[in-house]
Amino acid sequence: MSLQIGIVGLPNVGKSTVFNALTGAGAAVAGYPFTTIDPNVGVAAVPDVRLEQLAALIHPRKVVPATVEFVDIAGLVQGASQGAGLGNQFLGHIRNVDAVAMVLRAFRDPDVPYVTEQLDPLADIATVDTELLLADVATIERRLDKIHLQSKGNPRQYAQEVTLLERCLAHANDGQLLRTLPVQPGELALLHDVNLLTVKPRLYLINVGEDDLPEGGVAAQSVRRHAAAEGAETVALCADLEAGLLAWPAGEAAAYRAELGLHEPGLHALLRAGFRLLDLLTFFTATGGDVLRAWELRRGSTVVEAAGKIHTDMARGFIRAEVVAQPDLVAAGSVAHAREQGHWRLEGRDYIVHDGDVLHIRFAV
């Protein structure tokens, strides 16, 4: 199953506009709350100059980029944790994603009403966080009640989880996101099983007006300071601009971005930030020179897990992998020269894949 980033935020901040620009999925966009009720799911290709360099070297028939899956989740409102605004349904959708991209409105548009009189992204963060934390508190309390019933006969079996959940409860009641709670590696699995909302990695997407590009203005600066304090990613872009420029010829769009001081589409920065948010790396395969493909993989994964991404038979019948670093292959100028120069090597099943590895899997069915 693909890893997913949920696009969340208050109503009318531009979530669906961002989603449409990322994925071309055509989600409904309108100037009133709850345009999105059921979550829209789309896949966006991750730009990678290394893939372009390999394509120029290998000349494959087909090039397939790595991807990130996005879920457009309807706007949260104050009281969502108590069911306001279809809140329980929306919170359930957030539970199913692996990370969260919170869209914050920093643009003014009289044709798109907002839920508050003043634009204040930090206040919006606080509103969303309050609802997520209240939902987490309720989840933890239910889990603790269940454990207390289960543990009557053998309390030591559940002691570690009870201690961890009680720490989480105190942290959440203090208004702190649970992903800021220091935990040991062995405790992460316990938290994952409870499926808490504020444990998920987070990215702040600041939707600014075109006049505030490229840096995003005062609002973006305040969000960046807030994000730095909690270790979150930030990206500032103008969603309307990004969506509109998709219909322009590439050269004209690039020229207009340059006038605004932008070196690349804001969506590219968002996609790379999403990759980092999910703690992913990219490896490459070239099937007989016919299909060149970039694959997304959790950082720290073995080459057998990488083989399983390509095909389950490759993982089951794994023998060994031929590996070369993308920069070494490109510098050598050809596969043959890379082999002659000793850049290709054989690795066993315990090899940890590195970002940019080019792999050829040897396996037997």
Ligand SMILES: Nc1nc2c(ncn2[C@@H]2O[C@H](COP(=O)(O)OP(=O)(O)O)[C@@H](O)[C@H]2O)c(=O)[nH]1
The other form holds:
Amino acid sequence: MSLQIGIVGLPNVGKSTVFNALTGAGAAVAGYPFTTIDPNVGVAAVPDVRLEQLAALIHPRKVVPATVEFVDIAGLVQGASQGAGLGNQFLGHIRNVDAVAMVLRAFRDPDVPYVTEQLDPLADIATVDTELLLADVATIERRLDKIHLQSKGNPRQYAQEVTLLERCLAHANDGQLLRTLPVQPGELALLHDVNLLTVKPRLYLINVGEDDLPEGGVAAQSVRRHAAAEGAETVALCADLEAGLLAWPAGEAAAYRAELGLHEPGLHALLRAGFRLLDLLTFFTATGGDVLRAWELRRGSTVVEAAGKIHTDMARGFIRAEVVAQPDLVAAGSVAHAREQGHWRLEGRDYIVHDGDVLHIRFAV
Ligand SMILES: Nc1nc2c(ncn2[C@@H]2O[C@H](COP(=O)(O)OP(=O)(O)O)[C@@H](O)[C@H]2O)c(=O)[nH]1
Ligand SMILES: [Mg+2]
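The structure above corresponds to the form predicted alone; please provide the structure of the form predicted in complex with the named molecule.
Below is the entire complex, every chain and molecule, led by the chain shown above.
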């Protein structure tokens, strides 16, 4: 299953506008495919200049980009952790995604009502986080109660988890996101099983007015400082503008962006940030020169895991991988030249895939 990013935030901040723009962007970017799995889940193509460079070299019949899935999650309201609004449904959706993109309203528009009178993205982050933290506290308490019952005969078995959960509880009760709690690698797996909301990697998507582009103005600055302290990503864009420009001829859209001081669509920066957030890298395959494809893969994966993404038979019957780094292949100008220049290597099953590797898997079944 693909990794998913949940788009969350208060009502009327621009979540659906961003989601729909990501949909449209897929169609507009060189015919890259976008499919909607259900009205709230979409697959967005990740723009990658390396894919275009390879296409210019290989002239494939078809080009398939790497993808990221987005989920448009209903707006959160204060009290969600107690079931207010779509409370439980909202939190359940966040539980199912791998990372969170929190949309923050920094655009002014008297025609679009807002929950507060003043725009204050930091206060909005605090509102959402309070609900997420309350939900996490409830989850941890339930888990501790359960362990308490189960461990009567054998308290030692759960000692490590109990200590960790108590540390989490203290951290969350102190108003701190659990993703900022220092943990050991072994403890991470334990936390993963408990499925807490504030552990998930996070991106702040600051939806600014057109006047505040390209930097995003003071609101964006304060969010960036907040994000840096948390180790979160930030992207500032104007959702309305991004959505609107998709309907423009490419040249005119680019000229208008340039006037605003933007050198690329904000959606591209968002997609790249999402890719980093999910800790993904890209590898490429060119099957018989026919289909050139970019694949997303978790950082640190072996070449056998990469092969398994392409086809389970390739992982099962893996023999060796032929590997060339994308820049070396492009610089060489052809596979034959890359081989002559010694850039084409053979790697065994333990090889850890690098970002930009072009792979050809040798396998037998
Ligand atoms: N002026 C302005 N309006 C926006 C912007 N982004 C979204 N909107 C408008 O705000 C309203 C709510 O947007 P929507 O995406 O449905 O918000 P959601 O409730 O967070 O999903 C819509 O009328 C949008 O057109 C923006 O960047 N600038
Ligand atoms: Mg919406």
